[in-house]
Amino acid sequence: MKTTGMADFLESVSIKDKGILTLAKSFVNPPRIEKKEVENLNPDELLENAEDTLNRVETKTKPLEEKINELDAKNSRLTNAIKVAQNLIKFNFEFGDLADSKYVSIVSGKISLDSYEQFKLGMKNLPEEILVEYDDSTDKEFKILVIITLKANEDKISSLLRKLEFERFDLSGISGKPEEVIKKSESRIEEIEKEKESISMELAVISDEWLKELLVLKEQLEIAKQRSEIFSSFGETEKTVMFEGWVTVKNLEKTLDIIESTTMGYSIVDVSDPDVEKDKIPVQLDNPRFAKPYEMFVNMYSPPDYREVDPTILMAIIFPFFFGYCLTDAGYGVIDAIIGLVLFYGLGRNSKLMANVGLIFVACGVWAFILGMATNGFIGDLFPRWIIGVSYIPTTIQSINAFVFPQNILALALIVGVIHINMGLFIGAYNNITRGEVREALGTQIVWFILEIGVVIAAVAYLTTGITAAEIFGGPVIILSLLMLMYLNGPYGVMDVTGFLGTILSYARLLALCLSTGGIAMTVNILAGLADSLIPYIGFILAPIVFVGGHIANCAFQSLGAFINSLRLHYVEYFSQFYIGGSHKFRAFRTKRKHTEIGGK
């Protein structure tokens, strides 16, 4: 705790470069955290080293901290003196005259207008030898009072004021007239600020010398603390120790080898498979490298149950595609991909989370570029209309030109939705069947396959031969699915059909976001053109401002919307078909070193 407090203090007084360029540099190219090679000390040696380091730092910082605290106290008193003097400036009293004497008591302070009226009524019941001076406050809802009375009446006055909203002024240590007090106090405060700046510079030098050393020490102490705490979970006798824990199958042999070599063979190890019914089994996600960043989305929702399929790989494939579908602008896709690369090579150097977010943005940007080039979107209609002078990009697939055939984009979105939902239904059926819950699989997943088959048969029959064939071939299958719903899910199970239809229609949001991105981008282009052509003198200046500002805002909002809605389609529509979750992550007991390394490893 002492090391943490000292490190936090030195961090607060360190010299930090300010400004937009410095902020941008720290975002794009932050300095890599340099690890210090340290010895693997035992706890006693580490504590001795920590005490020595802290004493050496404290010897330098404590006098300066005490000086700063002393200056802050003086600053507080001077600030109070200025506040009191500003309130009493109209009275022009000598503050020394407002001090209590042997026979006279003087009270000064601020009271609200409502309380002031109550004060005047209360004064009628008090002796007459009480002098009340008052004036309006700078705040029109208050009055300033100076009450002069005999000592004998002090308690009565205090009792009355305590019942009201009266703020008493602290006049201790103040002398001179209000204007003089304000002038002297402000001058002294400036001197104090200069003294504090000088001390802060000294502390900054100490911070530069010792902060990294303290961060290293803090990490060593935290690791030692965790190691010490873990032993409380072990069973012990005088000469033996026993512990139990989880290990991933992939690391089982390595773990057994470590135990064997560390104990020189003097150990007994019992390895068993978990009991899925009784044990609370932790989950370790194991995915290919390209899918690793998307594990955080799965864990944000809930780590999967030990017995169900991990959806991370499918999410890694589908999420960027949905993002690109929502954005469908090649220019914005390039911007998002560049942002992803900046995150990966910038903040991602020191943060695994930022590195993962960067990789996700790159994949999303690539899909937005691909789909934008296919659907004729490149910063709205800027590239095709204003750069190459045609109505569409050469790579455009005309049947899905977003500005010409939005109905095809909608149809494609619904088809994608059906495929996505069916993937979830298939995984859900597999999960239920492998757990022996066949009835659950029939009523929750398989029944929808039957209903879809019936609809497809009816549609094909209607398109090829007519309504009668649709009734003959598709009708019985549809009726079978409805009967299954009522039998397996109760009489109201048939109502689930509307919910299932609503789930599929939710994928229409892919079209909505696609059109809003392109529509707003085209609007920005039109407004920029109008500003240039219709506004005299300054139009050519406003046009690029409208263009750049409008597209930055549109790209930011649409990218955020694409990200949120792609995540929603997974969490709400997709996961609801099969996902159980509710498990907890496997957390290996290991050191996480950010500032230190042992033996160069």
Partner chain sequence: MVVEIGLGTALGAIGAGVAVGMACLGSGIGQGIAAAGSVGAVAEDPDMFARGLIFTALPETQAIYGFLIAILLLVFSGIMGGGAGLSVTAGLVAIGAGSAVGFAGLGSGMGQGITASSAAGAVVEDPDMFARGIIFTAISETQAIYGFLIAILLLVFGGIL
Second form
Amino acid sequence: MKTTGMADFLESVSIKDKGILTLAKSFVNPPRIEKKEVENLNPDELLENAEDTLNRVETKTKPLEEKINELDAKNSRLTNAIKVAQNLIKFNFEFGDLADSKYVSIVSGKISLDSYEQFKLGMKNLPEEILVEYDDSTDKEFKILVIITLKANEDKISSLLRKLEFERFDLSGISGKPEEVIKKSESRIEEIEKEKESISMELAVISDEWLKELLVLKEQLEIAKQRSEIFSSFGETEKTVMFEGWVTVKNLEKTLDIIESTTMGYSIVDVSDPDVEKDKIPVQLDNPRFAKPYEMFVNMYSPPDYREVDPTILMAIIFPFFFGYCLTDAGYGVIDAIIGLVLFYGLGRNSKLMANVGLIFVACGVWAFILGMATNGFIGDLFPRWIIGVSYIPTTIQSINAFVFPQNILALALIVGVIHINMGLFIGAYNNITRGEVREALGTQIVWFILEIGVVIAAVAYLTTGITAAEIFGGPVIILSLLMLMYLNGPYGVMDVTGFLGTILSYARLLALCLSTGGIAMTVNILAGLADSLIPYIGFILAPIVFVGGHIANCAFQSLGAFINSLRLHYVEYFSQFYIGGSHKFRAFRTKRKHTEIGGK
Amino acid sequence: MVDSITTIITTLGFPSVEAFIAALFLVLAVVAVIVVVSTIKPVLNMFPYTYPNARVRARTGRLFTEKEFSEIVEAENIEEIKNYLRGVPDYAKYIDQYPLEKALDSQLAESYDLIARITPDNSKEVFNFLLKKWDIRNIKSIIIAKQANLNLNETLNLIVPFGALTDKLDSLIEADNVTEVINGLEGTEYPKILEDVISTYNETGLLLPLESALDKYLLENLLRSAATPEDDNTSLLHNYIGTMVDVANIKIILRAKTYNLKYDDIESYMISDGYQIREWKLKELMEAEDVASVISSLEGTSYAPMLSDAMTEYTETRSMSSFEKALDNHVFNTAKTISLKNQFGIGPMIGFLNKKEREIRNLKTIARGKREEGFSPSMIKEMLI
Amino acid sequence: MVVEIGLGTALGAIGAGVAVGMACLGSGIGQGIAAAGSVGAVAEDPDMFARGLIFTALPETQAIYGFLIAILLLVFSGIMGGGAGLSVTAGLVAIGAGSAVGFAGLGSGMGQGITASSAAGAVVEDPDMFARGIIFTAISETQAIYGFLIAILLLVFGGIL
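Given the form predicted alone above, produce the structure of the same protein in the form predicted together with its partner chain.
Full complex below, order starting with the chain above.
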């Protein structure tokens, strides 16, 4: 614990480079954390080692720390002196004269005007050997008083003042005339600040030297602590220990080998398959590298049940596509992808999380670029407006040109929705059937397939022949599905149809977000254009500012929106079709080494 | 199409299409205003509570969990408890400054102070009165200290640096005797409260009348400040405060009856009115013969069921603690119900204060257990609520 | 730049006004509530800043939708950029579109604001709630999306877009 405190302290005093450039650099190219080789010490040696190091650091920092505290105390005394002196500046007394003497006691302080009236009243009842000096300043709230009285009367005065919220000045250790005091104190404070600065420099040097070592130490102690803590969950007799744990099938052989070799064969291991009904089986997701980052999303919702299909891979394919659909702007896509790359190669170097986020960004950015190029969106209508003479980018697929045929994009969004939902239904049916819950599968998934087939038949029949054909061929299938709904889910089961419809309609948000990106981007362009053409003289300076600022804001907002809405489509619309979840994550007992590595590797 | 619209419009008596559209807009605008006003109103009622509630919920999240409590209970000694609390930012700043008990009280008082500061205006008065609890506690501590001739440091350890009197505390502590303390309070509402009883004190030298006068003042005014609820939130607050006051009253009566005190003996200590137990009922309770008849005349109030449960335990052990536990639990449950029922209003704040009270009480129980010999962790755990 | 504004175009302008006005009213109230909650959360836990900002930003979408519809109306009714004005019927359609996105945004924004502020409180109480908080908050956005959708459909099939 002490190590943590010391490490934090050193971190706080280490000198940080300021400035945007270094900040940016720390994102793009953060220093790689150097791992220090350490030996595998036993806890006692480690503790000794730790105490030793700590003592050494402490002997260096302690005096400096004390000095800083001392300086701070001095500083606050001086500040107080300045304050008092400023208040008493009108009196122009010598402060040394205001100290109590053998017969006379002197009180000075601040009193609010209301209380001052009461004070005057109270004074009438007191002996007359009291001299009250007050400043004739025009301050609306307070009056400064200096009260000079015989020692004998001191008690009476102070009990009167006590009732009246009288703020007494602390004059101890101040001497000289107010103006001099102020001047002197101010210059002294300046000196102290300088002194403090030089001490901080010294501390920073120490920090440079020791911080790394302490972080290493902290990590080692942390690991040792975890190691000793795990014993509390072991069963033991005098001579044996027993423990139970989960291990992934992949690592089983390796684990057995380790146990075998460390115990030199004196161990009994019993391996059994989990009981899916009773055991609370932890789940370890195992996905190819490209899908790995999306495990984060799945776990965020809730890790999947042990016997359930892991939706991560599907999510890894579809999530970026949805993101791209929502953003549909090639320019913004490029920006997002670049941010992703920076994250991956920069911060991602030291943090797995950041690397994963970077990968997600890149995939999303690429999709946004592709879809943006196809739907004529590159930073809004940047190209058609100012750069090339045609009304669309050459790569545009005319029928889904966003602002010409939004209805096509809407249709596409709904089709995507239907496909996505059906995928979910399919997985759900598979899940249910493998568990033997056929009725559940019929009621929550298969019935929708039948309904959809009915609708498709009806639609095709209507388009080819006419309304009667639709009724004859499509009608029975639809009615069948409705009956199934009522039979399987109770009389109100039919109401589920509206819910299902709502789910599909919800995919319309893909279009909404797509248009809102392009629309706002276009607006920014229009405003930039207006600024240039309408505002004289400064217009051509203003226009780029509007342009850049507007697009940065739009890109950030729309990316956030696209991200949240694609996540929502997965969580709310997609997962609800099949996902069970509710298990907990497999957390292996292992050491996390960031600053250290075991020697000999 | 256009022609037919025009004919419809003219048959409706409008001179032209424009006039029709104008009329249409007027109607639309009125509808829109009604819709907007009626939807916004409930939302705006919630609005003042969002900020305090987020802060309060953050603190609720930082309260000790059961697991953390069992870790604290396992501590070897007081120092270890202190070390543990040092690792919790909310407590750290007090632990280093003050002795443990004072640190705990200060933390609790800080919570009251926070709530009184951030709560919306219409419930501010009540929470300010709740905060006065600490003023009154401080005054009581100071008079007791003066009576017992404690020195400055010992007295300071009893004082919690919160409440409206914080500026005055220093001068009060410096006073020489009880009378001077009361003089020092000049300018606040307290001398007036103590006016009547100070003569009794001067005659008998007993502090009890002073203390009970202060308590009475607090409870009475607390109830009064909450008694005119403006909306749901303040009426829930009234419910909570009222339950607290009632419980305090019942406790006094029960305790008096266990000592066989009569109506005249306790009348001056009681507050004159209650929430569920109104004035006449209080009189009836005070006139009751013994504990059992107090319980039976409470029949019909919400306090009856749990008290009759506690009664069976009381007949066995003859100790008040069963009643006190039941009543404290009742306050806790009332607060819990309010906090669950009213998520967007005052609920979270009441729930938090109550939970914090419990946490501090538990921590004190643990500290006491560690200080005295012969309490094993499992015994201490038993005593926690 | 001043355009000769006919009755239809004027109606379109009213539509644009309603769209952006109502949507911003809802979004503003919602965002205010969310911000108040987030500020409270940040006051207790400075690490909440980024997350609080996200929760506060969520009820902005409604305003964006309203703004977008308003801009589309301004452009296609010829007020901005110059072009053919709207017929009276098209103007009425524009009002419909504006009301759709405006009132939808009003309700959705306020609802989302309350949820967002509540979610910020929940997250500061238990950080694991973040993902779920976002989802719950995103749910009340659906209404705004419906409103926006209908507005777009009205513009497309009403012959304005």
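The structure presented is a predicted model; accordingly, all values stated were derived computationally and were not measured. Here the rigid core means the biggest group of C-alpha atoms that line up within 1.5 Å when the two forms are laid on top of each other. Residue numbers count along the first chain shown, from 1.
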Once both forms sit on the same rigid core, is the C-alpha displacement of residue 509 at or above 2 Å between these two forms? no
